[in-house]
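For reference, the chain that follows is the form predicted on its own, supplied as structure tokens.
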Amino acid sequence: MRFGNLAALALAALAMILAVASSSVAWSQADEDRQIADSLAAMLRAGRAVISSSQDRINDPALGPKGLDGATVLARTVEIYQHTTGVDPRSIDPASRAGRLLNDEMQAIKSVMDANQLSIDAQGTGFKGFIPAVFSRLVGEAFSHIANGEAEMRVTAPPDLVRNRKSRPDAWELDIIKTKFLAPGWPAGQSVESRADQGGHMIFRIAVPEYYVATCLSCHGSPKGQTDITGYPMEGASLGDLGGVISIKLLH
């Protein structure tokens, strides 16, 4: 065999193994990309319970200071998330990505609620617009805030549930919504995923979808069309109709 042939099939065999290799380390990143948005949808929905849980306490006009600071919501919201994933989040490396991040997020409920503190504990006020909807738009924006460029995260639905502008699904998030959640036979709670350069930076995204249990329907259940205690006129949704999607970016 020529020289030549040799070098040929030295190059081609280089070539596999890094073909190998980069592919090894893409499936690795995104492995880890999928870990990472999992656990901050975790948190997000441990948070969102305690919330939804205390929606009595938060609206009851008789109530002065509820107890919900952002120290005590985060505390439940952490024991609720070891409870669901069987991982202590401060047992996580703060130093690594997934710390760092989870960290982030788990900065951005208590400021949350530390923030909306005069609000919940108002004496002599009944509903105080304070619901786990709202929660989680503000602390999807607070925490894209606090990750700065690293990570962003928020709810959206699909359009006809949307009651805030700002929760509108973008392009790739409704493509989704219609052509995965919403179609039949799609499996409950399975999430779409992908990748994709952005000016020279890889992007992970990750929409998860969201389901109505019991306690939504008060608000968007039937009588379809009555004015729920938002002041929105109700879906007429039923138990485990889509209601939501988790939609998070991990920028590389």
Ligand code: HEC
Contents of the next structure:
Amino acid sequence: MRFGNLAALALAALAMILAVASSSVAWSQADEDRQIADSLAAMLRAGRAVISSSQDRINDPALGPKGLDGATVLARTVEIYQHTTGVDPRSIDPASRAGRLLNDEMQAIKSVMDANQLSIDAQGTGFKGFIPAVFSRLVGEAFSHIANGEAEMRVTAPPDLVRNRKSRPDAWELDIIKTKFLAPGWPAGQSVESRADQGGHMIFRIAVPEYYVATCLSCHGSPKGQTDITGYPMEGASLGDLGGVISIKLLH
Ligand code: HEC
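Could the form predicted together with the named molecule be given as well, to go with the form predicted on its own?
Below is the entire complex, every chain and molecule, led by the chain shown above.
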């Protein structure tokens, strides 16, 4: 009896230790996933900033070559990334999951720019349709392809704002947009994440809200319905409205 009690106690203690150990494994895994997703989002934003600051140059019909080849845009992107995050992406071990995925994204940025050189460098055309949103969509597609099932990244938006059908939110994104990001009182900028087991694989997802700033409204603002420079009808959005969501999936 005494022995039975002791054994039961020892078992209970062991179970507790195991529970704590496995929850701390899950915890550090979630931490790593979040860090990786943050770095992927920061790299996308850095690249987008480079395109945004080059927009007048890209749109200039008088200019031929714009000097925005893949290597140049990537170098500038890395500079901005380093400035905003305080981390040199080249210092991250390329063999680690974090380093590999970040490198995949850097590769994607380079390839998207190289693939669009001809149209960007075209002389005699003003607006060429190469804007930060298109860059983001193409980088997301290229990255998801290069990461080959290990990660996916895209930028989506509330359904009534979506311009490109490829960027429509999926069920998970839609639910978060409706019940969280658009809910009154949702803290601006707060992201939402989830971990779920899908057929034996752990999937980490994170959605990061983004809001319209003044420069967005020349296309997404008013008068609602009037065609903007890109040929889309303006949405009538206001400063600070939820404009989009960076959505990242990491698969284990
Ligand atoms: C020059 C006009 C223009 C400006 C300025 C602009 N956008 Fe867009 N936006 C577009 C176009 C065109 C698309 C569709 C791109 C595509 O084909 O993928 C788009 C797409 C998007 C998308 C992806 C979902 C969708 O609708 O397909 C988001 C999110 C978005 N814009 C947010 C913003 C934000 C935030 C800003 C300001 C920082 C901004 N946009 C500035 C024209 C613009």
